[in-house]
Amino acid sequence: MKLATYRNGEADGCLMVVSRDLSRAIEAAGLAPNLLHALQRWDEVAAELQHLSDALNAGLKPLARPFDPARCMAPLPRTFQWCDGSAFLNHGHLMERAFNTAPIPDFDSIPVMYQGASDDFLGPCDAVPLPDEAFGIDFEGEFGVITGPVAMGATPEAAQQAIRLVVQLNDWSLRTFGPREMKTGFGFLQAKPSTSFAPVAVTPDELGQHWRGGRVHLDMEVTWNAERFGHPNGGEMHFSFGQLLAHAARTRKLSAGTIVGTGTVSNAGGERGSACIAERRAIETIAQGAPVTAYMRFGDRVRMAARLPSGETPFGVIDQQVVAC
């Protein structure tokens, strides 16, 4: 099944469930009032959830409306945990060679992550208010999942039983900050402001054979001010959505709620272009000794579509404006 949070004036919004081609939408609040309520009592709503897709999906809700992506906020607008990885070691390598910086240590073996801010998430067509365009505004396209409840210690297959919903996000970042940052050992606070989604987060059967391994087997198609700039395949992460998992529960529990993202998606090769500026930028000091791609500016326009083969786009898609703040 797919979902959506529509504005309602509520924090949380109103949970409706999109059908599969993304043309209609109706209200589940009868079921859970917003998706977070409905993480918490997944074994109670989910059945009925589908059920009421089921039903969408063959026609069968006279009253469903046309889907509207404009109405969306992130499908889960706040929760209580967001945990980033760095799944893709092709995007890591790339930035060490570029930057001449010491490897991670144990970098293939333990994946590398961090805790950002949960507690306002942007939708698809927001807006994208910054302070300042000095700071090196930069977009990351990643795919991501929401989880249920985690057990401490859990292994990766466990952990990945886990796993609600698939989601697309962009986890925008401001690059001025991040060296710095990374150097005091605290991890990213100011490099890091609201993270997008697409607007629909989908059951990982919707995606049928482009969900294996705990990837997903999908092209991230990127245009910057409409202009094609990648579409690297979230098949070649390193580390699957359970081990993610795994790691960030190694020594906690994890909420129900809790999202883990895959890090920027990242191709060996670079035929496929980048999901993010500064992997661009990246390549560009590699080949010529200096980047030559600038960072955003205000105004400028990113899009973000995973595609299926047909041509569909199971998650809809992340379009959104850079302005001032």
The other form holds:
2 protein chains.
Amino acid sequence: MKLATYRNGEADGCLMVVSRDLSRAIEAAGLAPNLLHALQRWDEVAAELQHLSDALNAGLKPLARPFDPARCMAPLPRTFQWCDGSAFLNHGHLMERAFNTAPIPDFDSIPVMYQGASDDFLGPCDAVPLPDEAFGIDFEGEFGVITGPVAMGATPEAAQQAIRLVVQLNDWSLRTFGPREMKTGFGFLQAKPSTSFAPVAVTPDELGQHWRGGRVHLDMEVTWNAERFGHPNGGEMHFSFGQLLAHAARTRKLSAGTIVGTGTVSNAGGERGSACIAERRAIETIAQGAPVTAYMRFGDRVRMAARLPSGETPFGVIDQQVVAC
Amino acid sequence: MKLATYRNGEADGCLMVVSRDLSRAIEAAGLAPNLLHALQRWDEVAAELQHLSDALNAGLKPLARPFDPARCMAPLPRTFQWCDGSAFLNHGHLMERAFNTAPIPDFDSIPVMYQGASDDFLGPCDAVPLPDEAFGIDFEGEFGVITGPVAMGATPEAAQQAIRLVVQLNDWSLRTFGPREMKTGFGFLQAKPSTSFAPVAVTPDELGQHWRGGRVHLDMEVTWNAERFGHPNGGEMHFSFGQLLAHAARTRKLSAGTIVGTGTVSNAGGERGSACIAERRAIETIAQGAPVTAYMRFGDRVRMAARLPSGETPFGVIDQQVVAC
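Moving on from the form predicted on its own, kindly provide the form predicted in complex with a further copy of the same chain as a structure.
Full assembly next; the chain just shown is listed first.
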């Protein structure tokens, strides 16, 4: 099934079930007021949500209305935990080569992951207010999963079983702060403003053969100011989502509603472009000694959509403009 | 006023108003079901909570019952954001000297702060389940604040005005993971299991003259297995809470219910001992070339209480045992 959250004046929004082709949507508030609530009572409500989804897809819900992404908040407008990995090793290796930094220890055997702010996610069409163009405004196209409860010490296999929904996201980054915050050892904070999400969260089965090995085998199409920027494929992820979740749960349990992201989707070889400006700048630096592409300006737009071979966008589209706050 | 949260089977618990001397408590569920809810509607409920608190302190609430810390969850058992600073420079300087690591850049002019997990906080008397004694189990005695909304780019003065409550906490740490996670640049994740809180959250006015300059001027008494470990004073904090909050809010707004901590309370000179084992080990390493004190074992207890000169403990007491999970 496919779920979304409409703005309704409440911080957690209103839960919607969306048809497979994203053409229509119907309120699920009778089953759960919002997605966070549904995730906390998943065993009670999942079957009923699935039933509603089946009926909607069968054209049996005359009260359904055209689905409107502009009314969408993030599928989870806020939650209690958000962790983001860096599971595409190609991205990390490019950054190290370009900036001549020390290799991250055990980068290919232990996931790196930062804890992010989860109190204020942005919807797919929301403006992105930021304080200063000089902060190195960048996008990062990623996939993520939303989990049920994961026990402390869970294996990757057990953790993967707890995946409820798959999402697509833009992990906005302010590159000016990154290197200093990495040097402190305390990780990213000012470098990571509010993260944005595509409108539709989907159960893994909705991705069919494109969900396998705990990875999303889809191209992430990124367009910056109407110019095609990159379309790397999510299947090249080094660690599976199960491995990322087990890493996060090694010394603590994860509550229902936890979101874990992949880090910037990135493919070796370079033919597919990048899903963030920093990586393109790294490639330019390696090739030419210096970056050519500048970071984003106020007024710029970025569009991101994972695309099926059929042309459909299973998560809908992120289409946002950066503005001065 | 003083607030606590009783366990009631719900994830957010039941909001209680506690008398100034911590002798009695009364349910505030008629005003707000839980503290997270109250913080999100603070302007509507604060006056009524204060009224209930005043009546309780005046002995006018015969339905009040003896306050029982053993029934307490953390004041906020979960919330949408938790950030922890390292605002006592003495602690950072000792760690650098002992381990001969590079100084954190701008340590005395820009706060360092990591984003922590906020989905599963522990109550003051809860057992602390951890997977392995070999992980370097350590406590960190700290103060913290719980905020209302803070705008992106808020000044330290404006941010300080958003402080709703002051708390006392134990930021459990697994030292085996810390150095590796710092080297990745992505910050602490496995090194920071669930954080514990003293039972009572207090409005700043409850601390009287001991709340000034955005700092808690109280000794943090730490006892490990019934042996006095340290009693550093919170007044030596280099950055004020207003400065810490402004740092966290520089590139994003903070939602109501955000918790920001001080980092381990630490005083120069050493006469007052430490609020974490790692700092004592650093002092031993500097003095004798190697640490002497071992980290915690399963079955160990740690007790923490900030104490007024009168002997009272305004936040109550954290008293926990570490157990195998």
